[in-house]
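The chain below stands alone and is given as structure tokens, in the form predicted alone.
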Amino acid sequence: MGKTLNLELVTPARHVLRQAVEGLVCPGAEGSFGVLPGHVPMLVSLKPGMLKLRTGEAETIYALGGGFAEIGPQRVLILADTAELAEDIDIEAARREKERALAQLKKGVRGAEMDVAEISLKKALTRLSVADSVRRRKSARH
């Protein structure tokens, strides 16, 4: 058994990513699980939050905006609606983002229009979480 795991990062709109990695945690939609070489093979649901990668003592972080993750022994493919690495969420955009579902959500809207606002201010929510987090670790590194 090798000692990382091969992982590719995918969205609708770019190959994000294909490293090998020696451990991360995803989020889960039953809530957040590690991966470690060797772990049973299984298909999971993925809803927005934190990506964490470990490779020696570095950790990569993302902010995913949900999606799904096929998880082998020695590979993991996550398909994710979004991915930004951390360190490049525009936070501006981010409150924007969060401000526009908010205003929509206020206003009663129902059905589709409701769905895609909660789905919009969950999404805005992680990229600040994740950026946020980042932000003080880098600080409290200091």
Given for the second form:
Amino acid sequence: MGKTLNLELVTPARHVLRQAVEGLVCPGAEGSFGVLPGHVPMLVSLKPGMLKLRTGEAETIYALGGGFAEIGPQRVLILADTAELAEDIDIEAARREKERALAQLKKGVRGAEMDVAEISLKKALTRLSVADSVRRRKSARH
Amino acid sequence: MSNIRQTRNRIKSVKNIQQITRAMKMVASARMHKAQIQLLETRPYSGKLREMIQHLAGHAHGELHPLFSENRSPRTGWVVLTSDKGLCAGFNIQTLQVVGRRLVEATPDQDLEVIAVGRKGLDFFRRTGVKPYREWAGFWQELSWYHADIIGQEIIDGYIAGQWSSVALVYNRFKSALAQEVIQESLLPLPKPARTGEDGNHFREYEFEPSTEEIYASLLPRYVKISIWRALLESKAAELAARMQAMDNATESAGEMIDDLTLKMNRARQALITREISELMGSAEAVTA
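Okay, that's the form predicted alone, but what's the structure of the form predicted in complex with the partner chain?
The next block holds the full complex; its first chain is the one shown before.
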């Protein structure tokens, strides 16, 4: 059995990544879980959260905006709504997004509008927390 | 004299128009390239999503999801995509002609209900007295996944509530920078997945998290939305291609017009000079005589 997984990460906006990785951590709808080569075949729905990819010593982190993952022993396909490399996150924009969603929720919107606001709030919070954890790790290293 | 001045003014105004059409052509061309890239980037996602649904199909138990099954409504739903702005030749007219023909044929038990997207379509339906089920306009400039999400959700809700027996998308497909084509594409019900055997990437014993039903319930609407998203991008790229062509033709016609007018002006001026010289010669002769 191979020592790596072929990972593909795709969003509606673009094909983000096709790469061999040694392991990854997915933000599953019922909790984060790790995947190593030889994993049981699975179809999992993902919630907005942090996707960690490990290749040797290097670790790459993406902020995912929810989606699905299809996992096989040697390949992982992730269909995400959005995916941003942690280093590329625009913290200011995420903060503004968070404020806007909060304001919407405070106004007491209902039904579909409330769902939209809640989802965008969750996405913004994910972006912020992912960006934050990456920054902290960097400063710990220095 | 006034004839020459008039012609000169006309040349000037045609030149101004030509400058504008040329600029519009350049803008449309740049935007079209961007839209084209976006369109190509979205293809892998819809392909992979379809693959995932196929893999899931072999494992679904019991009732199929309502998005797979036809219902008995006498109405068909057509999602009609048009642009917000004009100056793009036959782009909207061709689409609306297709819709108009079908509307004429509609009968109570084979009715057509329109879901209008784009200002031009809205205007057309208002003029012809057709009341769309829903309408959206004025977003093409800042088109995003969000729009596909909203439109898709409305259509899914309507379909599940039994509003239409089937739903199709009618839009201009982007064939190339030089050609668009009005097409009519079935959206709902979703094609029933074939229960395929095991291929290289397909495993018999899948685990699902949360349940199969829940994954279906969120995968299928997403597939509908991505189909709408792709159609929106196709239409946007096609609109810009049509506008680019229309503006190119306009620029060319303006050029021909300028040539014609310049020739006319030069002739008039030459005639004036000839007349003045002969008058001068005539009076000079009269003086010396």
